[in-house]
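Take a look at this one chain, the form predicted on its own, written out in structure tokens.
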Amino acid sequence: MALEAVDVETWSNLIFQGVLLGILYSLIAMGYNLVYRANKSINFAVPQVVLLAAYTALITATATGRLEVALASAIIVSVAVSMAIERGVARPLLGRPPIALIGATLGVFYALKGVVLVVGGSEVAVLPLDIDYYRLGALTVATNDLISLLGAIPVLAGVVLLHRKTSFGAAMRAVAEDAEGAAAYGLPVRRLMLAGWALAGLVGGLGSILLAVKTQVSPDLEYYAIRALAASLIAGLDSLGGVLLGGIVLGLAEQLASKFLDPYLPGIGSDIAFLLLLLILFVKPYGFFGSERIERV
């Protein structure tokens, strides 16, 4: 299909869906960044935490028929699991090279994968939600799109404001910059690290539910969370506000690639995240907003 043959309605919906998907990627990407700021390492267990939260929500929603109860259960599980990883895995590895925690969280990834198989198996289901469609000019917007959009934006904004405008955020920034210096000033570094992991679990749990509302509860949510890591790296692992741009760039690229390139390169829409990441990191090795680190040798 030639680009000029695509009508305004198609373009409008394509861009809206790309931006919406990008915002959801940003929410999960923020979980990666929060952990990186706390421990200077990547938490590779995030995809399974997201999947476990989604299946917990599905089981709770099926039992109660109430989406708000499902949301609460997913958040409780994701926060509890994230805090358990910090206490049981990340904390004993403090002071070790970052690769030690990366390897450990990969181990947690596979351990949680077994838990997810027991809890949810490979079931594919939708959360109980009545779907209506609305026309907004050239856009056609579904109820689940609105819920996902209106649920994600306040959380993203809230976490950024928490970090930039509160004393708690200032303390977490101090730990992110120099944990030893923050400890010397009397800040409770270990509690703040735990709080960072808990906050990562919170946004991960919310992200899993909003993604499930947008799509469905299925093992594919794991791959959304893996692609969200690409959004985190595009933004820069130590940037919180930048993840929104990283997520939107990724979401738009996926939608455009799926629309225009999939007929010629099947599956490119799903893989474009990592191709795009590779190209961007050639030019910006620390991402768009990441801080360049100087290594002394």
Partner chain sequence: MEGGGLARQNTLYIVLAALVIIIVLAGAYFLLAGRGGEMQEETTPAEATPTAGEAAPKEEAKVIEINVGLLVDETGPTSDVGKGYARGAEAAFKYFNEKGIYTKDGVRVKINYIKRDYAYNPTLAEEFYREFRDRYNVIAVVGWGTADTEKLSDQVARDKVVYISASYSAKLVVKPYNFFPAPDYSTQACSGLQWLATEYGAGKIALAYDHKVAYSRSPISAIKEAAKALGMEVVGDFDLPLRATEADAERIAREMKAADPDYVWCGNTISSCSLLARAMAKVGLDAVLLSNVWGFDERSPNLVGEEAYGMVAGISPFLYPMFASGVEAYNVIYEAASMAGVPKEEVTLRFVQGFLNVWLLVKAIEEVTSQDLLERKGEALKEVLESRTFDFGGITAAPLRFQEGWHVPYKTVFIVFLAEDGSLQLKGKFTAPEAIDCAKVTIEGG
Given for the second form:
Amino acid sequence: MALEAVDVETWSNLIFQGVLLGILYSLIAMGYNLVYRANKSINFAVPQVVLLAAYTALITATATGRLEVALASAIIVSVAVSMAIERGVARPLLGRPPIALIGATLGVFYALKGVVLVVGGSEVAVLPLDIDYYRLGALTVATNDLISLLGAIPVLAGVVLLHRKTSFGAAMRAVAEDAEGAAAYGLPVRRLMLAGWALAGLVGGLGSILLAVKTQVSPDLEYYAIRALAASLIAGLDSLGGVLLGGIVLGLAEQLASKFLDPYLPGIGSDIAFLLLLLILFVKPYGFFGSERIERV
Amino acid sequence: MEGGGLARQNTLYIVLAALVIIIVLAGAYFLLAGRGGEMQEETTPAEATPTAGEAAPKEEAKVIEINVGLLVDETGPTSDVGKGYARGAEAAFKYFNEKGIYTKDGVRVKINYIKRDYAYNPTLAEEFYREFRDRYNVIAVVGWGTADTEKLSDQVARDKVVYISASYSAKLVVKPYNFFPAPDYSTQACSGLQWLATEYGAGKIALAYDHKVAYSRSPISAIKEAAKALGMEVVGDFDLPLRATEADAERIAREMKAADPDYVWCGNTISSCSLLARAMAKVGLDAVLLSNVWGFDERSPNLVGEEAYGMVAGISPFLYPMFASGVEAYNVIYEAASMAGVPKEEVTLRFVQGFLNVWLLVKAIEEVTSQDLLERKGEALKEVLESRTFDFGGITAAPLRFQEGWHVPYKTVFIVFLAEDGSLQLKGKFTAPEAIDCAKVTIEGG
Amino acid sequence: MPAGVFKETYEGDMAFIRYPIHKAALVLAVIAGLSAPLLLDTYYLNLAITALIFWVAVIGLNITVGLAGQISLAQAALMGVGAYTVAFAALKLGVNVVLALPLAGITAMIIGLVLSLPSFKLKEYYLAMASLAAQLLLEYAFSRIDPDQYTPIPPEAKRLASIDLNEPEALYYFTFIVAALMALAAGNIARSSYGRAMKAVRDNDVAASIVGVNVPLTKAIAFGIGGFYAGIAGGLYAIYSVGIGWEAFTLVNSIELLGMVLIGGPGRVVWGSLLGVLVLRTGWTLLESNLVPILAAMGFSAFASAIKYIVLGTLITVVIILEPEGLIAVLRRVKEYFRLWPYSY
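Output block for the form predicted in complex with its partner chain, input the form predicted on its own:
The next block holds the full complex; its first chain is the one shown before.
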């Protein structure tokens, strides 16, 4: 009887935490996908942008002691860097083969890593936040869990709605579908691309600060963002709503793999994302919700 | 490219070509110029004639220059603590050079230190070690991590280079040229267990550490033996990754709760250890979390959060700067810090760790004769380190005494406890149980 | 083809040495290579050895990426496969490292062939991600087989007949010969029918398959060769090292290797790769060891350690944006400028 109770508690919390982390993954993943839709490219520099935003938040939070100032500064930095990458790197490379964009954004990843080291000094710290615990039946929820949950869901929903219901969203979709065609219809393609990157920066910045609230500000945050890339591909690079599922699948898989496989493969939890990714790419080469490309010569 | 593209392109090519040429030329220049760095002996004309009757320590202003490598991690995965360590070590080099280091026969020694950041990559550490050895002929290296120090330990013995590391791995205590001014990780952990037994009595202990990482696994077999000797029961090994997510920490805390331990050992670094402490408070696991020296420091009160106050403690072989009032020897560190421009509040445990490693080297140099230093180099330093007692005036938990073939300088540690009110309290010194030799258990356990 | 150089026969067009500059470069390289131990002291000789080792790895990646257009972010992991093969063969089985070297190449080639499987279905970003996933999974595998984070290579296994490879000069000549052979082979692969098939697949794989190129086979060969080169490079690295640890074969290292290909000259398998290594690795090491202390002395010690990332990252990005064909194309332009002088336009 007592054993039963423990199990319910363990399981419900495990699933809750897995899903919650998954939602945060999908927030970062959405940043990748927005860029892919705008530019048909992956922004490999995202992990460092996430770190940069988190350290900016830490610095402003320590200076002012206010979380909302930290949030604002993190988002500003993330959006600014994201737009700068679009203008400085992605735009000059329009029309070049993907390897050029991959190489160039990896170069930016590398350069920003140095910037993060200068700005953040690889400090480990937490953002100033009073954490209380609430017990809801078998579930234990902390203040930081609630903040990250309530912060992430509206943004994810907001971006999806923006894309589906507004004329701006329709224009973005048109660019994602066929940039040249959209230009022929008189859409300001370049500005829309920039808007896509800015939106990605916004989502990424928010994701980074929610991750920092959930865990810590530390150099390890970049690995969350690298794993989120797996969530993005599981969903399909050009899907938007799908990233929520991709993230949650990833978050749950990590916790379940750690629970069951760890005795045999210590530490597999943090790498299960990539095993999962490889398996899924073999079965569904364009992810679960991604659209397949038809090639012509 | 639009109009005028050709001209612009040409400029770009010229810029690029210039860049390449600069890199190549710079490389060539350093290739030809950078061949110096041999150990030098400079003799300058005597500045002051010693007055008769005065016990003048030096007859002429002779300065020996020696090269020492400083291998640190300021950009890699351990850089959160590596930065403080590097600062402490650099401050020490500058300070002692300024103050003057004199060999036993009164010859002044100037230490040129060569700092390299290896980003916690043992292979890169080896490349920098080769640079230290082949280009600068160092006689000693002040190093950092477990894997790289262990990897280089046989090589430094062949090259007769004294290697003072920030890794206190038990496997290093039998290596002839490896030293550190602290007990090894295993002895430290056993001393920590002794504190738990003294303060709270026997009970159940759960172990959390990264099963993949050499540093985290290092003291585990010794802890198990010591627990047995102290009447404690080990109720489980839990795999807490160094890069644990909060969800990982909570899952592990719940698994631990099922085993109902009174104590928890955390053998990782500060990030995952504080996540574990936070998770323990969250799931309502009422146990004392004891962390390794790298898993707990001045930042812990902030990192673990209020809910975990009163249940977290850390081991340290060195006195935290915050408890230093009245300890005379600490003035040296503060003086050095102010000389290096480091404000007093930034003199942390990590700074002290870096400082002490250099200080140990300086103390060793002060015990050799100039002739030995020039001719027998590392070998002479090793002999001195193994034959003297080194006292740091209360900064280390006990004076240091290395034995040949067994470099455990002492077996005592300080315990620092995070009290209910969020302040750090010094619980005092504790010594590993006599019954077992913890370092030996680790070495024999592999 | 440069102006003023004419090929009158197909043999001339397909020859291994096609232009005078190749002849000059080859002669210079051989002379410089052979005389290096006489001119350089141990430290610089070690730098030369590592440059040669990374040259081999980058040539392999250049065949996969530059020639066949298959994006790979797993080259460092493949180097790791080779390095661990040599290390374990020497440590556990007591095999001589020189004998284990071909084995290292073959093991890495097999893993490389496995990595080519996703490329049959995937392209571009999805392929890049598949290789990134493979890189991280291989890192995980390394951390499992190498729990101490380093595996020592016993010095007594480093022998070639009666030559002691622990001696820097001996090791240098050994590495030089291996690297030269590998480069020679790579130059020939590039002009073989396989090499031309790879270029066709790179430029447009659907079109290539229509003209009868076996696309999956070509991709598999490209990955296999890339893996083989990485394995040999990793094996040489193990011979060079006291011990190897998996931290030397992480994603960041893969990014660096890719950077060397893109900076040096993608598709310019031999000389482009060499240029990439010389700029990104050797040149930087020399610059860094002299630049960082100066920066630190000036009070920029926070910058000093991070500067590597900032400078190299910026360099990679800028070169890719400005010069698609890599720095070797810049050098060619400089050469052409002087060759055609005073009519160099």
